[in-house]
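Take a look at this single chain, the form predicted alone, given in structure tokens.
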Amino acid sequence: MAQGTIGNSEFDRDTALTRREPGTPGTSAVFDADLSAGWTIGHAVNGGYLLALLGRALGGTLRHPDPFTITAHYLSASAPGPAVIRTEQIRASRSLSTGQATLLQVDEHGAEVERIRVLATYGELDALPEDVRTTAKPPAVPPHERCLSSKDGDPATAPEIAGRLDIRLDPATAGWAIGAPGGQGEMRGWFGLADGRDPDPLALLLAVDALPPAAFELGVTGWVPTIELTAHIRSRPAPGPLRVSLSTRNLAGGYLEEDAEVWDSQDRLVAQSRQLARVMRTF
């Protein structure tokens, strides 16, 4: 696989966006996409995915470049082909903007469903203060040779996205892979592109729900879709691999929450999440 770079790799021509006419420039537009089956689990695409799709189409609607905090209700499974983006600005000062976009498809009897709507403020990254005071710290991640690879186990059973992405779990969390679970209900690994494309803040979109649930460790199987997730972009990431670290604390009523810490390479905290996720199969 070619060597991809921010503007040209496999996850930029993939969250490619054609802008439609009329659309107002500043308050609104209308972008087609075509979603990639490169990007799904099963018979669905991702929502890290998707939610840097719909980041995309923001960026290029309101008054400022970067997402500061997007919060995305999935409100039925994307599937791989055609998309619409709507977005429209709220409201703008001259520091942030505020805006809200939905994708939409057109399902097997032709009606036309809306799959996620998002709200978002947007800022420049570039402009923030440098000053830093935080007791948060990076998690303790073995070295990349010492991690686990979706490229260790069957092929066969790995789904689309693995192809897209080189993530490295630390084995201390991937209990669950064969059948061991470690009952503390967390995940931690390392994150990058398969083609070795730098982190950006749409990649963070993507970085926040891209590793296996933590879920998993608490012995939960198959699917465990995202009902809502709220991703908020604190610093634009250094050059290099990404940590994330996931946790959740609380298995009830068929609902979990899952919280995400990303960690660029030089021990920054660019990006954290919340996400409310439903568990289809339990144990």
The other form holds:
2 protein chains.
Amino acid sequence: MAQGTIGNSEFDRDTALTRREPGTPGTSAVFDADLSAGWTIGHAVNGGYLLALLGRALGGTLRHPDPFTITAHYLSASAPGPAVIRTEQIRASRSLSTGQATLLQVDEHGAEVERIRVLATYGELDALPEDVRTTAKPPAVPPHERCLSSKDGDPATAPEIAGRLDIRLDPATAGWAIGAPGGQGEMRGWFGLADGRDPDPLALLLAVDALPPAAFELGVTGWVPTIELTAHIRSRPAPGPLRVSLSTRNLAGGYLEEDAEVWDSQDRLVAQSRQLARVMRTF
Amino acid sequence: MAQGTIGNSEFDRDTALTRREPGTPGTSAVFDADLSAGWTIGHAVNGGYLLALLGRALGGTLRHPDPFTITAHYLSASAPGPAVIRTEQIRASRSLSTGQATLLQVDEHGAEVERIRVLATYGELDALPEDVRTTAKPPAVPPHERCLSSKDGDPATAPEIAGRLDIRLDPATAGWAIGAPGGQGEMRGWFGLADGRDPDPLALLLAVDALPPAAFELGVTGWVPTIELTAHIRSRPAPGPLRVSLSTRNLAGGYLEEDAEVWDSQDRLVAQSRQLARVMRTF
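Go ahead and give the structure of the form predicted in complex with another copy of the chain, now that the form predicted alone is out.
What follows is the entire complex, opening with the chain shown before.
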């Protein structure tokens, strides 16, 4: 596999957009996309990959380039193949701009169906002051060679997305994989792209929803569909692998929240996210 | 002050909406509102009060009654006085419906200005199963009489909203109030409405943004404007006072996140929220 770089990698090719002209510069745009089958788990296209795609479309529409806070509501399951993304700038000030986006596909009956609605505020990460007063601590994740790799699994049964990612789970949070969930609702691991592309803000949108659900460690099994996910991107990540820490504290009434923290190789907390997800099966 | 009840209280009167006819039943609606000066801090109308107002409008539009997850982006500062709320149902399934809302005001030049944009998914709290597997623990807040009450302050300098709420802060997290911030980025306290109205899901939208910012305990002073706030309502709250716990872990680059948990009198975690806010002044 050729070494990926930011702008020239599997992730960049699979989130490429074609802008329809003319559009209304500065206020709205329409993009054509092709959802790649390479980012699926079973029939479902990964929600983080879709968020990155929508994040790229908003970055190409709004006055500012970087997602500071982005919320996605997942309305119906996306399928690999053509999609249309419509974006709109709602407001722009000197330092922040807010917009919304929608991802649409044509269903099997030929009807246009909305898959995802997004609301986001963008700014410019490189313009922020350097102050950091974080009381949060990076998660302790064992070195790569002591972690459980998605590459250790049987390629015949691995989901398609496993070939696009380089995930290494802390064995202390991977009991669920051998039928012995730890009961803590935590998941920790290393996150990288399989072709070695370094992270950028768009890759962080993928990273917050790329590990197995922390709820697996609570005995939840099967699909845990995301209803809504909000990610805050707090800093441009340094090159190198990311550490991701997930936690679920409140599994109740058939729903759960999952919080993610993403730390870069310089021990900087670069992204925080929370999602509300639905539990289909437990125990 | 007359005892408030759900449906007949200061909070209900100040979040009352008048629906414009005809509208398009089931897909969109327009409401007139009057933002009450009773919920201000200085010139700013409290963000939680505004969220409750928008939450009520969506509850009157969507197929389902209760906010499960609601995100607001605060675009410009709202002022007391008339406002228009426009709502739209984006999608509805058997158990969930998703919609968006916008709050508009006319500015001093006569132009219509958007104040807030909201995206939310609603469901029916009373239809959820009873299972609860929460590892989170309710915050230890001292009894009312050992807490710092907003009523202890000088009414001449207290913000207007102080008269609408009954907030009691844990003295262990109120060092900022005497110029000695504790440095932990935590705030805990009791939350009630001043007229004794019991909480409901709409009041939870107020409760998540009603205490002083946790960042005050990190030495941040002055206004900490919310860029975006997302709240998950997880259960209908039992009658009686609520406990609210706030924490800020990552103050960096001029922004911070603030997480809130709201617990009811039956020790149930009824709401979780996170906001991204901007720091205007520190130290």
